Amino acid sequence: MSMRCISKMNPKRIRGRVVLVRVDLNIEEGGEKNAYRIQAILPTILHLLRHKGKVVLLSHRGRPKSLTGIRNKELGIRNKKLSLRPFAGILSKKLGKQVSFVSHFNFEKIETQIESSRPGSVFLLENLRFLPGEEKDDSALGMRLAALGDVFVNDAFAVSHRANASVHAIIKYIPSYAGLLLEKEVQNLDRVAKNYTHPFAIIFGGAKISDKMAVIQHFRNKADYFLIGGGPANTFFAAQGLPIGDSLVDVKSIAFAKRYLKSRKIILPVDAERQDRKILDVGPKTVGQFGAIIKNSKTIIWNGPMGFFEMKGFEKGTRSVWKAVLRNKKATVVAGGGELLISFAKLVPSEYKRVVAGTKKNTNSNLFLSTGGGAMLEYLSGKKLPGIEVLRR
């Protein structure tokens, strides 16, 4: 069943209407200005503004539920580091117009402020996770949010695997649609998950293997190769009984790794870069082995860097894999996860800028950068994401 999408919506239904747009601004402090997630939501916002809608942006940031300091019902739990205020200025510059930041949760005042504004106005509400009902998928909060607008648009794929009030409960009370980004995410993930061509390679790195196990199981009879680096590789080494010193390992997933040790599809590093008894990157022989497979692949899924790329001297594996992926201009590629996108921007900045800008000159034109990490993995494993399924009904 297809989703309801704003791309198929009559633009006349936007003019003069208040459109609530769930976006994902869950970006760590210091990484706001150049974040791909901000660039990715601009097309939907600009589409709504072109058709004279009033746009109200909803998002969360971090996990403030463990914080203390409840001030009053309007403010909820506060923490300056997790405030969305910095994004109002950033979005104002990118959109070329004022984005009004709403720092409180007095819904009557917010509604009045929106109603008195002109068509084409843009508002950004404070971090919704300051309200306890957000992560509880509270129907009352969903209803209060819905009352602020006429139409709801979900453009936050990265949080669509969570049944949160601003993604799930809200849809019961307001006409709802998928945004342009969410639609692209689903189309591109379906392309590699359902319409893949061989050779088909899945690359896994990052910290844990536990969040990737379901994908390995789902694609075990579909993919040709699983190229394993980072923490997941250490877990396989531990399953083999190899010495890994103090390296990052997912102890709870060792039993899972043992079940796949005899699979010829699992390609593990043959050498590694170490420091202080820790494996921090794949070695040059592994880079060559992985590169040869990537070069001949027609479909590629990638989640998680090959090593501790943030530290000088241990970024070579991830950079080399990026370059191999970018050189393969015939492959259909989906790469996603917060750390992986950060590594792209840091290690191959010129290519990253071309992809983000949409020019893609000298770059794989079939490369899609997914804004989701956990959501991407859950969708690829065949699970139904709450924030997407409600848009299919």
The other form holds:
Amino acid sequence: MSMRCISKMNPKRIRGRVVLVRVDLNIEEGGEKNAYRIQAILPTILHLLRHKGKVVLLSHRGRPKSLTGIRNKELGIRNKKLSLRPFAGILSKKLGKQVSFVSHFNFEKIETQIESSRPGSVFLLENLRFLPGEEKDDSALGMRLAALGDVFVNDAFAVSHRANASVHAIIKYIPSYAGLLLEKEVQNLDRVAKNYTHPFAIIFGGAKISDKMAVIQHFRNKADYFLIGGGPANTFFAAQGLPIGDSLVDVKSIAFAKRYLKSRKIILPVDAERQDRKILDVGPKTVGQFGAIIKNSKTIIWNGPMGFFEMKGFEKGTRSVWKAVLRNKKATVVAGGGELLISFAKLVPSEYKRVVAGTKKNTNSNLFLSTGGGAMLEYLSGKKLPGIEVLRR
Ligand code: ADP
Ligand code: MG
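Can you switch from the form predicted alone and show the form predicted together with adenosine-5'-diphosphate (ADP) instead?
Next comes the full complex, this chain leading.
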């Protein structure tokens, strides 16, 4: 089923129109400037500007509710650290165009501001999760947001598994389309999930295994190998009854892991790097075994780093897997997840820059970096994502 996409929309319908674009600026403090998520949303914004639309960017950042901030009936929750303000400057630079930050939620005032602006103007609204209706998928908020524009574009794949007002409720009140990034995400994920070729390897690391279980289940007859590192490997070790000391483990998922212990597709580490009773990375023999499987694969899906790569000495597993994946130029690869992409930028910076810039020298043109972690896993496990379903014809 195809989606309604702005790539197929007549550009004349953009001219002079107010286009609301849901983007994903959910980026942690400190990571703003080099975030892949920012790079990824530029094509849609530039497309709309080229066709002389007025662009209004909508996003959330973090979880304001879980923090102590000033709560106010009208203004919602305020927390300076989670403000989207820094992105106005960053986007201005990247777009070569002023981005006006709107710090209030006085919708009438916003409407006037947009109305009196010139075609080709860009606005960025404040963190929508400051409003209580956003995460409740509140229809009233969806309607208020929709009233600001003529067209809505969802370009926030990473949030599309959430039924939030600016992703889901809004669509009832305004003609809606998928942005260029969302379209690319879905195309690439469909490529590995539906049109995969063998050998097909799925690599899982990271912290939790619970969000990866559904994917293992979904692909248990389709994929050939599940290469398991990180927290998920520890959970499998615990399921085998091996002593894992104080290692990161997902206790609730041990029962699930037990059911897969006999599967010959599940490839667990054979050695590990440890510190203070903790398994913090896969070992060199494991890297060799994983590397051999990656080398021969035609389809690869990867989520979650192999170890605690943020700490010096425990990044080798993740770096080696990145190198093996990048060396395999025949394979169609989708790699996604917040920390996994951070590990790419940190551990193989030259390749990362090439891939992100999309230059011809790109080692592996079949490598797609997904901006979604949770959303990618849900999509891959065959679930229907609320923000995407509503755009299907
Ligand atoms: P992603 O963001 O790529 O989807 P997750 O959010 O599931 O991945 O987990 C990423 C985190 O998992 C990283 O910060 C990494 O340090 C941590 N991690 C991976 N392996 C281990 C390990 N063996 N012990 C502790 N932390 C680990
Ligand atoms: Mg993460």
